[in-house]
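The data below hold one chain only, encoded as structure tokens and taken in the form predicted on its own.
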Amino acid sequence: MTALDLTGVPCPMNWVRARLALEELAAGERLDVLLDHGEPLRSVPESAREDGHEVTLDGNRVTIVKR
């Protein structure tokens, strides 16, 4: 598992940085991303799902399993 704290990072850089972190992972590996509430917490999970990844939410933490 890899963790990435993106609190305080403005949109759309949240997804850009999360995507770069995902590129370093193998399929099936997990990335936990901490995000600010609001737009980041809406846009990052949506973008990850659109790219085909499995996404779960827990508070302000988004867990993305790379596909």
Second form
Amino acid sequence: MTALDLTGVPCPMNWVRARLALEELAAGERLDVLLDHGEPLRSVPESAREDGHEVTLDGNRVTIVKR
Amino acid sequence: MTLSDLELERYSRQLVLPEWSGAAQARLRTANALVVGVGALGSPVATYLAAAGVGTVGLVDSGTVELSNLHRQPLHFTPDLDKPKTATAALKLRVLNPEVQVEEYNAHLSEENADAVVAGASIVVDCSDSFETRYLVNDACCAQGVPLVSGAVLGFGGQVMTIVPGRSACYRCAFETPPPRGSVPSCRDAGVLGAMAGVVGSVQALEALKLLAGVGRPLLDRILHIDGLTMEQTLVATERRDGCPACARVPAAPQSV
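Now show me the form predicted in complex with the partner chain; what you just gave was the form predicted on its own.
So here's everything in the complex, that chain up top.
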């Protein structure tokens, strides 16, 4: 499991960083990211879903399972 | 109006076009083009209009140059970071073509200033990045009968339409309402490749030059869609809408375009 603290990182740089981290993972592996409330928590999970990944939220912790 | 020897040489490769002429070149010289937004689309648009000899090029933008702009906004260079975009763009354009008058409006286009900024323009090229500004520019152009070339780029998709108020469909005829505000844009929607914006901006510049010179057939009542991934281009027909709040009561434009 890989974890990234992206609090304090604005859109779209947070998604850029999450995406590059996902690229390093194999399908089925998991990335945990911490995001700020507001736009980041609305936007990053949505972007990850649009890319086909499985996304679950727990507060501001977003778990992305690579497609 | 005669062209100087230097002008003849500078513009020689367009003056030899069968469709072009000294009269067409002279029309460009007396024209005043307003470019709204000096970013990914505005960079190629302003560059080509100034290079081609449009007499006055106005630049509207309230932004400053950011590092994340540089991959797609070729009028701005790395030493320009944090400077106003209108100033850094104007500097390049004046060096490119000293014959051209460049006017800087370092301001955000709003309901308060739109009519005043558009007033006196021979043509407006909308290179903005928000629906709010697109409708604002469209409405101001319709109200004053100023032709408009509207363009947009998103990801690998691009879209251009040309509007002669009173004669062809305006932006509001074609797109009656903005997309719902509830549709939250995600981070991946912010993606764009500079070259794709360059394609769209170049089409906009070409449309503006055609209209100003009075040559060719502009994208009136037609919306050009470009898919940069497949290079498929589609023309979608559109038409004036009865009761359009922006253009229904606009008298036909006097220009012979």
